[in-house]
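Here you get one chain, nothing else, as structure tokens; it is the form predicted alone.
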Amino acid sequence: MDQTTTTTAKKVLCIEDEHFIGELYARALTKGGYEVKVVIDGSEGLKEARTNQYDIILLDLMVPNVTGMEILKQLRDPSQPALKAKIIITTNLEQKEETRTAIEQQADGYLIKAEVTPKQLVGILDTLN
């Protein structure tokens, strides 16, 4: 690693209960220069997201205790302090068109996990400002 670089790594919070997927994402993103924290529980993920120290939140819709939908709703609540992080939904759940549209209006991105490799995910996140 080149220690002369002054840019700090973008921080990614991955809220994902599927250990294998979380591990794949963490490995690919770390290799891509990101600092990654994986949380498998919805309520833990929400608490962690509220620390507002992340640049990007990868949010699975199907996580235990608090669903991804509920996390998204709470993080986008106008009565709460604004979050600096971009929120990207990651799911394999088939959504009705109106449900997906509603989610996409609140999130900054929507990815179907089965259609995106971890390497492609890094490329997608690299394009976020």
The other form holds:
Amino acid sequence: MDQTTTTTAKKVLCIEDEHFIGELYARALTKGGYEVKVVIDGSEGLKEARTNQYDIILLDLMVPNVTGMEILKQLRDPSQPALKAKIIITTNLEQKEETRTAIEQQADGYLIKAEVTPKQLVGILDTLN
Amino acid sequence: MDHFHRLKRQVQHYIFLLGTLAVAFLVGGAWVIRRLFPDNNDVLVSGGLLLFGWLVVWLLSVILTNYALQPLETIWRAILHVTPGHTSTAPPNLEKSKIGQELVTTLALQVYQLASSNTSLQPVKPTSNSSELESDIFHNFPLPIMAVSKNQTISIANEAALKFLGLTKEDVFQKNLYSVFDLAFSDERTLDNWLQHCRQNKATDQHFWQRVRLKLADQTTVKQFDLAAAYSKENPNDIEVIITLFDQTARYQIDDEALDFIALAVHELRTPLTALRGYIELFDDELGDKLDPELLGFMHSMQTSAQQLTAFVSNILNVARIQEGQLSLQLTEETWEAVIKNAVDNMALAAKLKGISIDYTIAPNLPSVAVDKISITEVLNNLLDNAIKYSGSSKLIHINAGLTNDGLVETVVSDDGVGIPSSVMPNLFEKFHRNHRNQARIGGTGLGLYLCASLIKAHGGNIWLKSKEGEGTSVGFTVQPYSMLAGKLKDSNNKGITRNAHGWIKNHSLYRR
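The structure above corresponds to the form predicted alone; please provide the structure of the form predicted together with the partner chain.
The next block holds the full complex; its first chain is the one shown before.
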């Protein structure tokens, strides 16, 4: 009898307010074997990231209510329990020097959305351990 | 009436007076001789008259010269007095001049004023102590000035400097320059690097930097300025370098805002492009095998166009950054073959649509390179894009990478396409330059080669181009092996970060396309 090992799908939280980008990412990632939840609001995204365990968080910087930078800062706050999830910034906005430094210190990745197609994004996430 | 005209009138007055006296003497003398010798007109009388007349003229010339040249003498003495090596010369007496006294006094004082920068001599009495004067000038000088000693501590900073930097004397005095100011220079020619160079090679030197940035203690205010520095190896006061700042915050702010606008425009363009590329890819995946080859071809054309537009948008932003001196590269160790493969994969679809294939040859044992992966991929993409555009009837593009004699990694992108007329070759790496003959047929902005040249230069490499009309074009560029820069890179703060083609991922190998 074959031994089957059940591997649970990796959970991805996509905090993204552009509806179509969230839709495209969700579709491609689901097809790639990920379990995806898309949240369009910053404060909701922050809450979601804290309450449910995710493996990967795709974080847009321009989201309503709480900015992506603030979310990043709060999720990486050393006084809070450490978050297991890897945080990948997904943005189309070029960052200023100061912001870039902060992102480099706190995030696990940084991608320009226009330069990476949904399928390529799946390929990138596949390389993360 | 000014001083000079008054002098002129006085001289005229004296000459007229002396001339009248001379005439009066001569007429009087002739009258006296006639009276003494009424009947004798012989040679003796004529000779005596001539001698008397000559004596009168000599006397008058002496008096006239003495008076007329007195102003000149005073000024001469003033000049001599301030001349180095003539300090024993007595100062001129400004009240001695009988004529033109106001003009002479003004000119003599002017001489002292001009010479006062390097002498403490004064016409009658010195007005103040020279070191007090210098200190006064230093502290009230309207530009920020600081003096830094050999141990890198700030010895002195003037009022303007403290005000500009929002600091007190206690904040800066005897503090290390680099701990007080976190100066950011636009390239590696920093103040510190220049000082190190000076210490080894110079007795004195001066240097000027533009676009230096400094974040103030409040962590929000950013000052931008030009900076001039003067180095002196053997300064008796232990001052090694004197720094002056020229505030340009307002001016450079305008440039920053222009760049902000471009960054915003780029963002607005990228958002719909993300959707376009995503949906086209989705359609390709879902419908690709159901479409007839013609429609599939159309879809691939859409895909390529969206990709080209995305690349162009990034080019605009990069050119703006280069122009504003804000392009910063993060060099990391990369396997050159992987970088080339990635670029070839990027452009494969665009090439395929024109029936072109791209192949590459990498020399065995090529060392890893130090590159900013995003920027260098843009260079390769631009060169491949050009090769595809100007391919003509040629169907092959070849990339060849190997080591030069200098140990640099050289990469050459060659095509057998339409080539470039020799007349336009010299301007090819300039902005907005395009091959005019092909302009109507082939799209482009003229930014590509300019961008490539700027990015390669920023990598510390060289770029060259060889072309013959009708026979094809080869563009080659060099980058440095990682081993050449390893020491420098280890000191930088980008440890643990690997950049990939369109972003970076920490501590992970590059993603595969």
